[in-house]
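Presented below, as structure tokens, is a lone chain in the form predicted alone.
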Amino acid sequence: MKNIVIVGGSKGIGLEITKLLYNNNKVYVLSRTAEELAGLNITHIPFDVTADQLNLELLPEVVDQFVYCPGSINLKPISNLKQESFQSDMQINFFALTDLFQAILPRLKKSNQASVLFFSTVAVSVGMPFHASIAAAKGAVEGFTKSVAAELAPGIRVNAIAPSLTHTSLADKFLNNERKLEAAKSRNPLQEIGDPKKIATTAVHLLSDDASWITGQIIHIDGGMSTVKTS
């Protein structure tokens, strides 16, 4: 049984990761809400990554796996992006991640083989209009992933998943009618929107001992958007 800390584990991909892990592990979920965690044998810690300081006394002395899921989708023309938008996206996607990671790192180092997982976006590797702010923030996550993977090997593995548009509450405004849904599908080589459950399956594998020879990787689960051109 492992001690697992999941930030943002009550919605979307994070919730699906929580559901896959909680039965055989001790899972601590840090999130603003807990309604969808009802009935799951987990420890919920109310936490807002934009405002709160982590109370380490609420976590175990040894952390075996750490997952950071919070993100944002702030799509605007570059001419309309104010500095506040860049700062907000960096705070949610990167600065809060680094703060929590540094706080938990001493406990990860106490694990026999710790693993860490972050989330990026396909928009880092594929230039997309209106994605300047989020691509910049997630680009920082990818650089951080590779750097700390090198620094902390072999004791701690660090990887990231870079999805394309996925069916989550965060993406609802882009998928809330048939026209938007079909347009989003048509932009994807596999003609589908991402499934949080399928992404969670890969996430759990990357965290597990079965992936013990994988570190410093950005895993693209994006329907082929980052590598395949069909027309």
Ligand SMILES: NC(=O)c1ccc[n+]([C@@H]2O[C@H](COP(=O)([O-])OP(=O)(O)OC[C@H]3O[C@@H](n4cnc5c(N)ncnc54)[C@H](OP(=O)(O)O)[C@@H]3O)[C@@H](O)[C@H]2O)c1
Contents of the next structure:
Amino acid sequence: MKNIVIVGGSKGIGLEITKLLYNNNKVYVLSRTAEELAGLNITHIPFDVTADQLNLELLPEVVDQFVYCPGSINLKPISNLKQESFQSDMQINFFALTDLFQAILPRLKKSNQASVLFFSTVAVSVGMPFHASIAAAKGAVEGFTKSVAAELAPGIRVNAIAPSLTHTSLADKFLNNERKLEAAKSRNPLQEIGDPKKIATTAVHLLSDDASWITGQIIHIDGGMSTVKTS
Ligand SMILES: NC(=O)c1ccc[n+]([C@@H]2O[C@H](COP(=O)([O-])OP(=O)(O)OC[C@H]3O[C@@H](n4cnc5c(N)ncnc54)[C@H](OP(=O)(O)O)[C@@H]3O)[C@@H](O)[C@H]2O)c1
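Show the same protein again, this time as the form predicted together with the ligand rather than the form predicted alone.
Time for the whole complex; same chain goes first.
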């Protein structure tokens, strides 16, 4: 039984990770809401990553796995992007991640087989119009992932998953009618939108001891979007 801290484990991909892990582990979810966690045997800690200070007394002395899920998708032409947009994307995707990671690191160091998982986006490896702000913020996450994986090896493994468009509340505004859904599918090499459950199974594998030889990797779960061209 491992102690697992999932920031943003209450919705979307994070919720699916929580559902796969809570039966056999002690799972702590930090998020603003908890409605979708009803009935799950987890510890919920109300927390806003952009506003709150972490109370470490609510977390266990040893943390075996740490996952950070909060993110954003604000797409704008570069000429309309204000400094505040860059700052808010950096805040939720990167600065809050580094704050929490640094706070929890001493407890990860107490684990025998610690592992960490972050989230990036396909838009870091493939240039996409209107993604300048989110691509920059997630680019920071990717650089951070590789650097801390090097610094903390062999004790702590650190990886990231870079999805393309996936069916969650975050992406709903791009998928909320049949026309948008079909257009999004048609842009993907596998002609599908991401399924948070399928991303969660890879996430759980990367976190687990079965992935003990995987660190510093950005795993692209994106229907081939980052590497495959079909026409
Ligand atoms: N979905 C996609 O198409 C897609 C594509 C590429 C990359 N990604 C990345 O994948 C990751 C997961 O995305 P997702 O689609 O699963 O997102 P999601 O459905 O919006 O879920 C995000 C989770 O983070 C929590 N969260 C958001 N803002 C928070 C805040 N200020 N403080 C505390 N918790 C907060 C949410 O819980 P509460 O609302 O309860 O706080 C929720 O549990 C993100 O980093 C995203 O950038 C997603």
